Every structure is written in C-alpha cells, then in structure tokens.
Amino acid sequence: MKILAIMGSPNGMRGNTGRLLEEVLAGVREAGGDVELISFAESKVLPCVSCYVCHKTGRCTLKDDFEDIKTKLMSCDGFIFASPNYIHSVTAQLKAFFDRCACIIHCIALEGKYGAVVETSGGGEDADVVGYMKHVVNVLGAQSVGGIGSPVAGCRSFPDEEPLFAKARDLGQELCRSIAEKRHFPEQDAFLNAFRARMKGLVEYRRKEWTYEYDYWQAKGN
C-alpha cells in the first residue's frame, strides 16, 4: 500500500517533527507500507490567490509543486500530515497547501482513503493542532485514523520518549491496518455525511461557474 507523508516543517526531517514522524513511518514500514515523503523544506506551494480556476477546470494555474503533490495524494492509499505547532496552528507552508485543496474539498475527492497526523510543540497545547489536522483529513473526505502530538524536551528529543515512540509506531501500523481491513470509524459518520451533503449542495448551487466540480459530482452519480 502507498502511504504519502507530507511534512509541513521548513526544517524538513531535520527538526523535532521530523524525528517524531520518523517513528510513525517506521510503524508504517513494519506493517508493510510503502512510504513517499514530501517535505516543504524542498517542495514549493504558493498561497491560494482565490481565482476560482480550479473549480472550473480541476487544475490550479499557479506554477509550483501543488499539482504534482495533489496527484500523489489522489493516488495514495493513505496519507500523513505532519507539522510543528506555530502559534496554535500548522506552519504557513502546510496551511498554504490546505488552502489550495479547495477543489478536493468541494468534491470530497479523498473518500475511501485514510489519514493520520503528527505534531510537535515547544510549549504544549498539542491537542488543538492535532485536532485541526484531523479535521482537515475529514473535510478532504477521508477517515481519520488518529494523531500524535508532543512537546519537545530539546533538539529532536522528547519527554518520556520510549512510550511516545511506541505510540507513534503504533499509529503508523494502525494506518496500514485500517487501509488493509477497510476499517470504518462510525464516530466520524455524522460530520462526514453532513459535510458531504453541504459540499454537494454548494457545488450544485454554483454549477454554472464551477463546471469541473459539478461534472465531478454528476459522474459520481450519488
């Protein structure tokens, strides 16, 4: 199975989030997953300019790495979002990527896929950022397997590392097990069903302008 890891830290895998993500990816590999890593320390995704072209054509006009990353996200079996906590949210790099996913969100195009999230912080409040990224997993249409977050104790070190790393490896394994077993997370149904209906209705309302998205929903037939 193909797992795409998207690293939002400008430090790439060299930083604290990279260290925790390493353990999650170790769990993925132990469970037989094939990992591809995209790091925004190297890849470039510009901020959305709100031109609405993607709603009409299915593609963004900005000249950067977004479309290549989107193709990989659409073709993977599962994915991981990873980011340090920057003032109670994800990095600007990862947020720019999320904002560019509007067409995917309107089409709920990641239905059937599974996502997990990874976060680190300098001073805590990890649950807020973990929760935000899990929410993004859902609005893309995927089911959230879970997430892990932790404050750091120094450069690439954490308090209580042994249990934290064991939990991280288990998250990677759980992502692969969920894909292999086609697991269902019923506690996410209410939000997923309501959001799906909301996006379908929005696209129907804007069908004359958002032609690609309208045709996408028509092709779904549901």
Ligand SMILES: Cc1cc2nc3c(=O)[nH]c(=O)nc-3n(C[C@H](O)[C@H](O)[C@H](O)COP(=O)(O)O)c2cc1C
Given for the second form:
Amino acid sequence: MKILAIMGSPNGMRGNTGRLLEEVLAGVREAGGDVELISFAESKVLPCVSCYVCHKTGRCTLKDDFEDIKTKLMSCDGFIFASPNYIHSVTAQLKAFFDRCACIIHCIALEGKYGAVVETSGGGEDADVVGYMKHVVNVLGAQSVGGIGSPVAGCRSFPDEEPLFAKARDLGQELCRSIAEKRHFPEQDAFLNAFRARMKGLVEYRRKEWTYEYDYWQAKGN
Ligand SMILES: Cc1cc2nc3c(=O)[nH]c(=O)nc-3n(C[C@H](O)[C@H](O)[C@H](O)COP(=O)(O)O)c2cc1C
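Now that we've seen the form predicted alone, could you pull up the form predicted together with the named molecule?
Whole complex next, starting from this chain.
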C-alpha cells in the first residue's frame, strides 16, 4: 500500500509540522503502509502561470519537480498533505502545488484514493487550515479520512502531546485501513457528486480547447 506524504513546510521534516507528521507516518507504517515523502524543503514547484496548456496536453510546461510529484500522486493508494498555518492558509509552496493540480481537479483524477491532512500553527485557527486541505482532498476526487491540527508549545513540541500523538498515529492507521477496506464516507457524497458533475460539465463545455481533459473523461466512460 503506497502512501505519498507531501510536506509543505520550508522546514521539511525538521520543523513542527514534520514532528506531527512523523507520528502520522508511524501510524501508517504500523498499519503496513509504505511511505514516500516529498518535501518542499527540497522539491521545487513554481506558481501556475495560467497558460492553460495542461488542460490541452495533460502536462505542465514549467520546468520543475511538479510532473514527477504528479506521477507519484497518480500512482499512490493514499496521500497526506502537511502544512504549517501561514496567515490562515497553507504555505505558498503547497498552494503553488495545489494550483498546479488544476488538470487533476478538472479530471477528478484521484477518484478512488484516500487523503489525510496534517497542520500546525503558532497560535491557532487550526480547524480553518485543516478544513481547507480536506476540501482540496475532495476537489481532487479523493475521500478525506480526516485531519489533525495543533498549535505548538515550542520548537517541535505541543501542548498535550500524548493524546495528540495518539490521535496522529490513529490517523495514519485509519488512512491505511480506509484503503484496505475501500471505506465509504457517505457524508462526503453530496459534495463529491455535485463537484464531479460540475467538472464534467465544465470540461464538456470547453471540449474543443481542453482536449486532454475531454479525452480523459471520455475514457472514464461515466
Ligand atoms: C510566514 C509565516 C506565517 C505564519 N502565519 C501564522 C498564522 O497566521 N497563524 C498562526 O497561528 N501561526 C502562523 N505562523 C506560525 C507557524 O504556523 C508555526 O510556527 C508552525 O508550527 C511552523 O511549522 P514548521 O516548523 O513545520 O514550518 C506563521 C509562520 C510563518 C513563518
């Protein structure tokens, strides 16, 4: 079972989010998952330049690590987004990655996969950022298994660490169990179905220009 963790902090695994992600990944490994980690401390993904070429060809023209990461994302069973709270959202590095996923989103190409999210903050608003990342999991077409967020107490330390880390390991295990059992989260159906219909309609409407995406939907067959 392949789990891809995408770490949005420029501090990589050395930072606070890395500490919390370590516990989630420990849970993944306990449940039998194989982890591959992409960190934006090393990998580079430039901001989208709105050329719309990906909609026509399925590939981005910018020269960076995006296409490699996309290939890994398309072939994993489950994935994890991790980010610190940067001004009530994710880091610019992770947001750039999300923006570059526009073609995946139009194609709802992660249907059948499962995602989880991890966040830390200096002082709060964790639920907003966790909620935003879970929403991105859904617009990619995947089901969200859940998320964890916490303010920090110091460098790589958290208030109430024992229950927090237990919850983090449980999230990693739940991600793997959800994949193994092909779990269904019915409370996400209304959004997923409506968004799917919207994207399918959008691509049909733009079919003459967005040929890659139109062909992708034709190949899906539904
Ligand atoms: C540019 C920047 C913006 C931040 N914005 C917020 C914020 O809006 N709210 C908050 O609670 N913490 C904020 N923080 C604090 C980080 O979210 C917090 O220190 C986090 O744990 C850092 O994670 P890392 O060590 O994995 O990079 C910000 C930090 C930076 C560097």
